[in-house]
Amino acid sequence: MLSSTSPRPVTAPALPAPRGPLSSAVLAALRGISAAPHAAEIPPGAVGQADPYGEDLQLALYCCYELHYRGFAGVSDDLEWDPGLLGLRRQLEQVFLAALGADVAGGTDVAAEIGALLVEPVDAAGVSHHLRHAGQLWQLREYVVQRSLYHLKEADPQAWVIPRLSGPAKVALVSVEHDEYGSGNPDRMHARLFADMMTELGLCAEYGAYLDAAQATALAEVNFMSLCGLHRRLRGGLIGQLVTAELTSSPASDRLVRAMRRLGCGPRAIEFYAEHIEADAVHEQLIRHGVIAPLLAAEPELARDVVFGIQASTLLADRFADLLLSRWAQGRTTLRNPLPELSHRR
């Protein structure tokens, strides 16, 4: 199907400011500055050291993932498998992995983990309750702003996955990939909707704009689903990362649909989470019949990492939302770089 409007300049975003020594470390490789980040001055021990969640080590990390997204601008493709870069990244892989594996429980109980998410409590209070009952305006941007980092290439991370997989669980795969780009359409793919909702909430709507604007809590999400997708043993963690975002997806948009009308937003700010209600609520039931069920039983062995997919990654949102909802009860902005208020409002 062809769209309705004219294609979008394809740009690539602006290299963000280090926040220490290994996102300097790679920052400099990618503007030329060193050859590669082993020629930089890497404090001995800095890795190990790191902390596995930080600002230093998950903006590190997110630079060398975006290199096999859209890049940086003025910077080499080439680099997306230097040596080098890939060598560091592989280091800070290794920290995070070993942080989350701590962090979780573990298992091999995939029913049980699902089961899981399919209650929700009755006390529940996370981003989307808030915004719900009694979000403001410039809340409601800001996490708009941090979610961007993944919905303004939303699906992109899970496509790796596809070759990684075979028969029934391919298909159903491929079939809630089909719908994450529009069905044919790409007027209605979601990244496209959510770059609508952003210019009707006054943000810039440009692939990578809040990079600089985004806290760790929030990288850290988008580098879990590069990770487990870069990486073919971890195609087990990127499905349980999926079928967690599709679980949990339908009930929270309803809530952000809700929100943004009592705020007065527009129907091109509700159309995306609008569109997830339904959406999700469908992908759920393909993801857990006709990838998972199919995948566990051609590839028994996968459970483990289905069971940390879905662990990670609710660890994960858990701390973004934490992040979020300590920082907006002292009347503090999530972000970095705090954004300018609307001049009125749209």
Given for the second form:
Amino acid sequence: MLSSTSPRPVTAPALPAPRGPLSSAVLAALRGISAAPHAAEIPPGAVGQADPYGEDLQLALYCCYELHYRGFAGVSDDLEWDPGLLGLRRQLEQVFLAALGADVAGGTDVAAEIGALLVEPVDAAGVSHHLRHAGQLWQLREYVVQRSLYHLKEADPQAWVIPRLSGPAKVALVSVEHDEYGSGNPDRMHARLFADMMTELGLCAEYGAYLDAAQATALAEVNFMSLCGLHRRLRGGLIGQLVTAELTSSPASDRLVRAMRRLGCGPRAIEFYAEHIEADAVHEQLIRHGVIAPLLAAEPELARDVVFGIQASTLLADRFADLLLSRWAQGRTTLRNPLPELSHRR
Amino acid sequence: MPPDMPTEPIRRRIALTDDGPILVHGPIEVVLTDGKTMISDRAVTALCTCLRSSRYPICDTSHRRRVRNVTARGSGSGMDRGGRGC
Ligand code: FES
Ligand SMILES: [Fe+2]
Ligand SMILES: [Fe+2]
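Hand over the structure of the form predicted together with its partner chain; the form predicted alone is what we had up.
Once more the chain from above appears, this time first in line as the rest of the complex follows.
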């Protein structure tokens, strides 16, 4: 099906501002100021001493990964496979992975992990619960800004895993991805619905526009998907990440729809989450029965990685929720760059 | 198609699940009890069997077991647990 609207021009995002020595080194290389950083050129100890979840490391990693998606304006496409950048990326990944490995419980019981995701805690205190009952419009807009780094490339990180699967698991994963990409209709692509929501909320819907505004905790969630997507070895982790997202999305999307109705948002804003209530109720079933079951039957040794993917993405989502809820409780912004005031419309 | 070629009927696949909806493959038309028709063009539609969905006849995962006081356990934290549009 063809889009009813004319295609938008494809623009690569602008480079962000650095947040420390690691992101400075990566950005200097991307700007062509320095040759791509070789491990030896990073200040000694900078990688090892970096906070694995911190602003500097997560931004550096995000920029390395972005070369594999859309790149950056004015940055040579050749740098995607630059050995210096790839070498640094590997070091950053190892720090990030080691921290995640140390911070989750681990295990191999995929059924127990999934079972825990399938019960609905009625008294939970998450971002969507807060937004539903007491959220204010500025908080909803901040949430959308932070999440835009993922949703404007929604389903892209998971697409990396397709060639690493085979048989029924591959087929079921592709049906989910096909739905994420609008089932043949560009106007129904989930990334497009997210962009429409941003526009309706008075935000800039350009890909990567809010990279400078996003916190490391938001970038870390996207980085985890890119990490697992780009490494075949971590394909089980990617599936764990995907199952976590798909299984928990429907009820949370329902709360966000209610939040937006309460705040008086229009239908074009609400559609993204409304679509996800129904779509992810289906995706849950396809991932559980169509992907996980045949994948583990064919490659039972992946159970540990699937569990890791579930636990790590849950940990990162909780860190993100903690940040938002604690800042909002103090009436503070969660963004690194505050948004301009919403001009009064209507 | 040659006229003598036997034609296989086109069968819709309907999959039952043990804990929730019925999964119907292909675009569908559902006739509701009031005679109105609802269409779904999804590749797979999850039809609610528990009657609890706020979007009945479409499943919205309201069939899930609801629990109070979730105890901290590995992944099942009380937060959003990764979800919100995927
Ligand atoms: S079967 Fe899922 S909400 Fe009823
Ligand atoms: Fe989904
Ligand atoms: Fe989606």
